[in-house]
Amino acid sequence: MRDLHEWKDESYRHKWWGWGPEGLEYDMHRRPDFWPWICKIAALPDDATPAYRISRDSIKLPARKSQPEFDDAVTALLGIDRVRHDDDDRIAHSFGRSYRDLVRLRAGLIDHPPDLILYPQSHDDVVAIVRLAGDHDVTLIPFGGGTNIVGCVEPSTADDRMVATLDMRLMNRLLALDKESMTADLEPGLFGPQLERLLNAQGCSLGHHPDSFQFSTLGGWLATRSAGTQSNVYGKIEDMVLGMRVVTPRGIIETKSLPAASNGPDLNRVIVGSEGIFGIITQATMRVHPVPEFEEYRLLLFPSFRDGFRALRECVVQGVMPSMARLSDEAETELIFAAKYPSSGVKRILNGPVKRLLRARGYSRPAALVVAFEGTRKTARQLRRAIRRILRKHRAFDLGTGAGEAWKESRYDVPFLRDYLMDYGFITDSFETSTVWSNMMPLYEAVTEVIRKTFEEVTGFPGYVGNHISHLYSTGACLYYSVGGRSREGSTPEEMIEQYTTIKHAATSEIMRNGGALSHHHAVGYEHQPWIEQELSATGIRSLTGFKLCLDPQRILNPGSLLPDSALGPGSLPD
């Protein structure tokens, strides 16, 4: 048995009111140009002061539901230290980390927290917990890092049964590594940094780095079909998984670790993205690769977003995609430069002449592209040479590796910035989709306009809308919107959530109306449920419902996520 100090380690647990551990917050003071820029964009007075945030001690949770026989059984199974129902644990597992979640946490609006938090540390623990939950009709929610932003880990308000959350962080081992086949057997509770440390020590890497990398887990990535920044070369998480072990109320699903097969529908693809409603993942065999010998980040500027779009499209057509490409539109580029640390020494002296040169050449409001190259030194350099040739053809101005590395160092800062802005009453979050190349710019323009218009209508203030293209495919790419601005003057927390929901609904409806994906990598949860039938078809929903009820007839696994309650009620399936 492992030392239980591991699960008490707070390094991967969010502060109760925001992102990341206590003491780790956004450093606005080191970015002297950023706050004035924010105030100008959001029409915020320069002397604005942070809003009052309630104290943790003032939060009163509803009494927990208890089933003494279940409580006694899981305590006998796990031990008293791994069965928790104190308020701190219940609060920590009440929500993910969407804007809506954080508003409720900061206001103490926690009406339906889990009743019990369980910490399994083995496959056998999970098998026994699922069996006990079925015997006592207790619902179970698998929980990784709690970074989801669409409601995948939140107890359903439509279900009045006892809720137990399974925090998987103790299942954090590298079980086996096959360096000849380049596969790794991993437990689902591994956080991104833990996973990479274990693999790197053996000369390997998974190469999956979502924006939540520091605080999210392998199990969460698999449950939500996550995408990492290097997906151009390694694929999304579903492209990395070879086999899985999954505990369901009807038994264990195990899939072989094979390079390819023709053995019926691919169960890995059915389980990945199912948000824990079909079963609880206890092991995954993942495709790994050697730690890259060479890695380089560069930042380039284009005269316009369209110029950068055409350059990326040509890279794809020519078959020379960088391992990462993130093309920001003009608005997001402006934010990137406003948020940067000030230059010093020679760089500071050169700033003025470089800016004047860029303006003279038509880069008055440019679009920034961050590209990364990694792999063997020879291959990465060959790829870099071919890609830079294409980018120059489309008038890319290369700011070099210094600017690229600066972006890399700050790439995980955005959720901390959101916390900072929420202290000033801001509405801020992100929406994402994907579409084919021919629809990319029409979709981008339509959704940007709807978000901008709706934001001002519901808040009375101008909203910031920035976007980037990332995760390139032969047929299309991902569009990622960042949205922010002041809530309506004097808004209550409930009114702020209502304003956010109106903006989110308008954006998602416009995405669906214009042929975009409901989500590229944020999953469905309950926030995207209103559009899930439109996305998958009524027959598709009935098919998933049948699979769900076959594996989980009591509907104890994560009720309320992915499939609407109406799809699972009486008469949901034809006789």
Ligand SMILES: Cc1cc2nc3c(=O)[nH]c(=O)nc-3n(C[C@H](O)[C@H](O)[C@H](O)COP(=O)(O)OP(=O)(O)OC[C@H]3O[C@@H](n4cnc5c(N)ncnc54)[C@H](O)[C@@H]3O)c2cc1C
Given for the second form:
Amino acid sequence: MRDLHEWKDESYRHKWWGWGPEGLEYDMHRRPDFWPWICKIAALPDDATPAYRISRDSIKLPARKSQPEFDDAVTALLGIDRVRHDDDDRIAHSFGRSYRDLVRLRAGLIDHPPDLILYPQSHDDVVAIVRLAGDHDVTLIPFGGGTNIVGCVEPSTADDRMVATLDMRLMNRLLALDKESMTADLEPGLFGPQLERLLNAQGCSLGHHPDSFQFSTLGGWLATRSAGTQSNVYGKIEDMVLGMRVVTPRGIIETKSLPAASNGPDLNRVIVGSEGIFGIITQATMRVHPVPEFEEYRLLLFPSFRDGFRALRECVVQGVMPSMARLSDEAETELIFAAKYPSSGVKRILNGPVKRLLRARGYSRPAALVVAFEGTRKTARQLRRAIRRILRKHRAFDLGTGAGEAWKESRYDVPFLRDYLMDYGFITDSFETSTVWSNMMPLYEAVTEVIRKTFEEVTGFPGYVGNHISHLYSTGACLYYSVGGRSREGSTPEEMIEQYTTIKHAATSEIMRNGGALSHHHAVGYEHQPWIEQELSATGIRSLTGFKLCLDPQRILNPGSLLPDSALGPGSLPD
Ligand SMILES: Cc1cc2nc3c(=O)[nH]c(=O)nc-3n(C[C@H](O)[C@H](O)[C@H](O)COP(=O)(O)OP(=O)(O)OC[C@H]3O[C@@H](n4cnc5c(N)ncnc54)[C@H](O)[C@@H]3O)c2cc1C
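For comparison with the form predicted on its own, kindly provide the form predicted together with the ligand.
Now the full complex is given, and it begins with the chain already shown.
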């Protein structure tokens, strides 16, 4: 097994059943305290044996639909190597990477894989493919890294036309960099590490690091309205984009790259978040910034989640934002410490006199805050001074940079842990929302309680529910829940999905009842559709439907994602 943190790989392909490339898995053996902790929390016997997934060879896919004229035309256009329909490619493009997706992959429940995978290399390729798809009534699904967790690259079961997935990975160039204005023209198939490498080589950075950074793409980020860990200073992806080139069945939308404008409704904002249903993004002009001269991560402890919450809010009110802040509640903090390597600085610090001192001072069940400061050395240090003053006022105990850097090193490990736990029949996923400061604690408590209660009712076992506050704004922040625990004893894969769906439904309904966002950064896809009208209003949905049907009257682009089929059927718009 390779070391998760030493990994260098340029293929950006997931193993067929999970996260990351084959051979790269969670190193539980290096964390001796973690497995006993998990067993205790989830009421799992220490000697439980993993129930392995089925073998890849035993997966039988349904025969692919074929339209020989379309197949011939795209093969003539792209060449045989960039038109694929082998089983490996079809499986790799069947789903995203949600819990539901992984259960189905592991069990070989792949009823509706795409029929063809196309690898365009240029804007002109995409224009030609969209035209051919329209001529032959073939549906098209744009595909970045396939990391979404809401079902938005999954062929719709309600549409029986041929499906061609457009894997955008070969459109991975930095087309131009304007260092005077600090803008970059980029192709959408760039994966996070590729994009940063290209920009860093010229002293620039986009500064967008979602937790899926290693395997997700610029096009996917734009199409889902993604948020990176440093959104406090650089904004969400919609705040970074200046202009786009988008291929629709009705023609090309090009938005000008301007610092600001008053030229009617902002089309960039309509395209961003549209999950590939309005058009295929073939180029984006993004705001960039200099590679930070200074970067520092620190880990601090508060006596309680509430103390940390008050401290973050005061930072925001005083206008001093760390580039990243992630405040874990007491449950998530326990998990963070249980998962540490024994050799890590945090464990050494915490075991021994410091632990006794903290206990005596009221930190018996602390809440951890990871903060980052970046920029020029001078500004980052000034900011650090101002922020630490506020944090100390709210009783933060600073564990220093070693603990912060250890967190940074392992920040992309979580999906590997999910794979590990799924081997033991765990249900595990994350739910997220955002809300205003005044509603943060009531929403946090209400949703946590509902998830905990529903998990136990549905599975018969206690569930782990942890939370963090991240992505700070002047008016509020994102709340992010991690959920995990055993599925009901002896569950089939279908039953696991049913249990998961009940928990997810209860959590989302409670979020909506408490005024939270349907999603802060995970998008809508298929998973969040039941609540989309409640979120945007019936008239809001009708206006998006009008936009969709104007650009894509045959509904060939990503059917089933974002807008419910019922919104797009006959009579959905007034005559
Ligand atoms: C472990 C894990 C951690 C995650 N952490 C974060 C996080 O911190 N922040 C966050 O925002 N999200 C996160 N996500 C969700 C996911 O990574 C994001 O939604 C991401 O933006 C998807 O990018 P992708 O390249 O994988 O897109 P895909 O999953 O391939 O596609 C997503 C959507 O974009 C469309 N699309 C892709 N390319 C184009 C294009 N060129 N033109 C038009 N449409 C296109 C697809 O059709 C689809 O609708 C996480 C997911 C996982 C599994």
